[in-house]
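Encoded as structure tokens, the following chain is the form predicted on its own, with no partner shown.
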Amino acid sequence: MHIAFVASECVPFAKTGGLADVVGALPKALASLGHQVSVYLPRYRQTKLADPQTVVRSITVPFDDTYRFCSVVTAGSSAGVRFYFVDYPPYFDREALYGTSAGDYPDNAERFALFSRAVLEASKVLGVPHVFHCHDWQSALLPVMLRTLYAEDPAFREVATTFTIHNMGYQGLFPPDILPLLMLPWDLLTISKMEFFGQVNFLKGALVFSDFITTVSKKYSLEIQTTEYGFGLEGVLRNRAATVTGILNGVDYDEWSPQTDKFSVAKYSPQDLSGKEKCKQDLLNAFGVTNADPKVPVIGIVSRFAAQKGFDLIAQIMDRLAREEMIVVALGAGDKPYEEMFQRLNKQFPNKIAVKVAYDNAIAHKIEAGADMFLMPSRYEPCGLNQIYSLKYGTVPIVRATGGLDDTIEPWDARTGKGTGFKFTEYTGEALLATVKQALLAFRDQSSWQTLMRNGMGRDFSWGASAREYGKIYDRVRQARANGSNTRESVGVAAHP
């Protein structure tokens, strides 16, 4: 089967978060199962291609104000996956992917509408897939366009769509007058389609028009159908419940393993943990922490700095946590208040809290390899990948029991020697502080702690099982389309979502 992934980021070409890791790894796993897989991405300024070849010289994308002309280049194949890049420098040759510290780019709707339409047009030349697998709001217009603008196009008559929600908190909201600019029909601005409290909601469009909806963990697929986690779209998802499922993200152990990590100063394994001490010292050096006692536990953080990630809880407890015997090393960037919070804490507690405000893949690997614990106190977390990486590195996760964090981490029980980490349920600073203290106490018994480390290192979250689950969904939606029907349930919503 031919599956075409459509996404706004993918390692190693462009990354701001876990979406890029998934789009970098899942296609390879599918290709290893015998599927033909293509991946379509924007060509950003950050996208480094060794030998780009133009495969579609000119695609005309109509907008209400003027035509825009883009091209498609390829970077060839890797692990059986072919990568294509929509090249339109006025939209994608920019400082960042989605916006700057001043906010989102004001023309994001046009940027990603052009991307979606260019993918549809390019596929007519490069090969129409059996299934388009789209990811997050940046590619959400593709299933909308497929069932409206391209509804009568015979090239796409039997093409099915699967849409994956990586984070319900990011929906792509734009004013209503964006519809005519994008050449989309006004009848999309209804409560049963894309209208959302007077705005146009790209994500909602994909939830309405896609044949099947997945998200990135079982727990999160249930959470997003509730008021607390649905961000206003829980009614749409409940209406589609028969075609909504959660498939836990896998991880790429070729990239994330202490036995092969190219960024680590030493390798180690469950059988020989001695290399972790060298990685710990290297990590502290990288953050400029000198003369630290090697017996003091190091807590690592690699994250987008945003309220979703629980940094408001960290702000509540850090004064008290700094009194404990521990060191925190944090890597990330995002919302200015949290960037400034970590920089302020670093000045206040220079021997306790170290920070790098950046996205840095090498440092992220050093944290996974060198830290003793990994902190993810998220308000919500669709899947989370860092806690899974941490397990493989023997870096014990401390998490809140939400979404994929709850699905992947088993609470440690020192009496039985079972479990892989520490987790708390109540979203409060007190609950977080108590759980961190519990982990710090457990760390004192190094014999027991090494059992805990090895428990996590023995877990397998590779992509094989998840890829097979996706394969079943592709079969289902493809067969439904081939039979002249679709898998979608009624999409009408009785009340305002």
Second form
Amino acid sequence: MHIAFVASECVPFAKTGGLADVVGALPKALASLGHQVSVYLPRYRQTKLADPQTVVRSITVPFDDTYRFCSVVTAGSSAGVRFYFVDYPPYFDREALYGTSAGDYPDNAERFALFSRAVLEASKVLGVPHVFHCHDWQSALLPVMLRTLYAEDPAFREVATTFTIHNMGYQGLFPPDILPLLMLPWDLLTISKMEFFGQVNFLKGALVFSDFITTVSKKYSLEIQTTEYGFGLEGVLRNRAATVTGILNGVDYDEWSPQTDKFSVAKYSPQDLSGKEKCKQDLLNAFGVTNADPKVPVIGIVSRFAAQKGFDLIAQIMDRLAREEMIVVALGAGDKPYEEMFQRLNKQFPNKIAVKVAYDNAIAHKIEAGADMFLMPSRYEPCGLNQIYSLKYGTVPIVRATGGLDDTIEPWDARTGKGTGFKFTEYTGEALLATVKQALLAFRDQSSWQTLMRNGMGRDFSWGASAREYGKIYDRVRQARANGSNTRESVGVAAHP
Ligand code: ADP
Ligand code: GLC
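Would you mind generating the form predicted together with adenosine-5'-diphosphate (ADP) now that we have the form predicted on its own?
Then the entire complex follows, led off by the chain already shown.
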């Protein structure tokens, strides 16, 4: 089957978070199951292409004020996956992907509408897939356009769509007059379609118009149908409950394994953990911590700095945490208030928390390899990848039991020797502190700690099983489309509003 991925990030071309890891890895896994996979991405300034070839010279994307003309280049194939890039420098040759510290780019609606429409047009030249698989709000207009503007297009008559929610917190909200500018019909501005508290909601459009909706863990698929986690779209999802499912992300062990990591000073494995000590020393050096006792546990953090990630809890307890024998090393970048918060904590507790405000893949790898524990106290977490990488590196996760964090970490029980990490449920500083203390206590018994490390290192979260689950969904939506036009009914959902 031919699947076309449509997304705004993909390793190794452009990345701000886990979406890029997923779009970099899942297509490869699908290709190895025998599917034909294309990946469509914007061509950003950051996208480095060795030998780009233009494959579609000119695509017309009409806007109400003027026509825009973009092209499509390819970087060829890798591991059986073909990569295409929509090239429109006025929109994508910019400092960042979505915005700067001053805020989101004000024309993000136009940028990603152009992208979505260009993908539909390009596919007519490059090969119409059986299924478009779109991800997050940046490609959410594709299923909307397919079932509205392109509803009569014979090229797409049997084309099905699958949409994956990587994060409900980012929806693509724009004022209503964006609809005529993008030449989309006004009737989309109704509560059963894209209207959301007076605005146009791109994500909602995808949730209404896609044939099937997935998200990146089972637990998150249930959480987002509740008021607490649904960001206002819980009702829309509940209406579609029969066609919403959670498929846990895999990870790419070619990139994230202590046995092969190209950023580590030493390799190690469950059989021989000795290299990890060298990695720890190297990590402390990288953070300028030169006087630490190598026996003191190091707690790592690698994250986008955003409210989602729960770091306000650390600020609440840092004075008490600082009394413990441990060092926190934190790498992150993002929202200014969190960057400043970490820098402030570093000034207040210079021997207890070392901080790098940066986006740095090499340091991220060094933290995975060199830390003893990894902290993710997220307020919500659709899947989370770092805790899964941490397992493989014997870097014991301490997580809040939400979304994918809850699905991937099993609580450690010293009596039975079972479990892979430490979890807390209540979103409070107290709960976090108690759990970190529990981990620090467990660390003192190095022999049972090594059992804990090895439990995690032995878990397998590679993509195979999840890719097969996606394969079943593609089969289902494709068949439903082929059987008749009222697909959403035949895949088990209420008729379109
Ligand atoms: P999210 O997608 O919400 O940011 P994930 O845990 O799914 O969270 O994925 C985050 C990915 O981004 C991981 O691959 C992680 O290593 C990487 N990452 C996050 N912040 C940084 C950073 N400051 N420097 C380098 N890599 C980072
Ligand atoms: C999002 C989520 C994260 C998830 C990633 C990849 O950015 O915040 O939890 O792992 O997407 O699906």
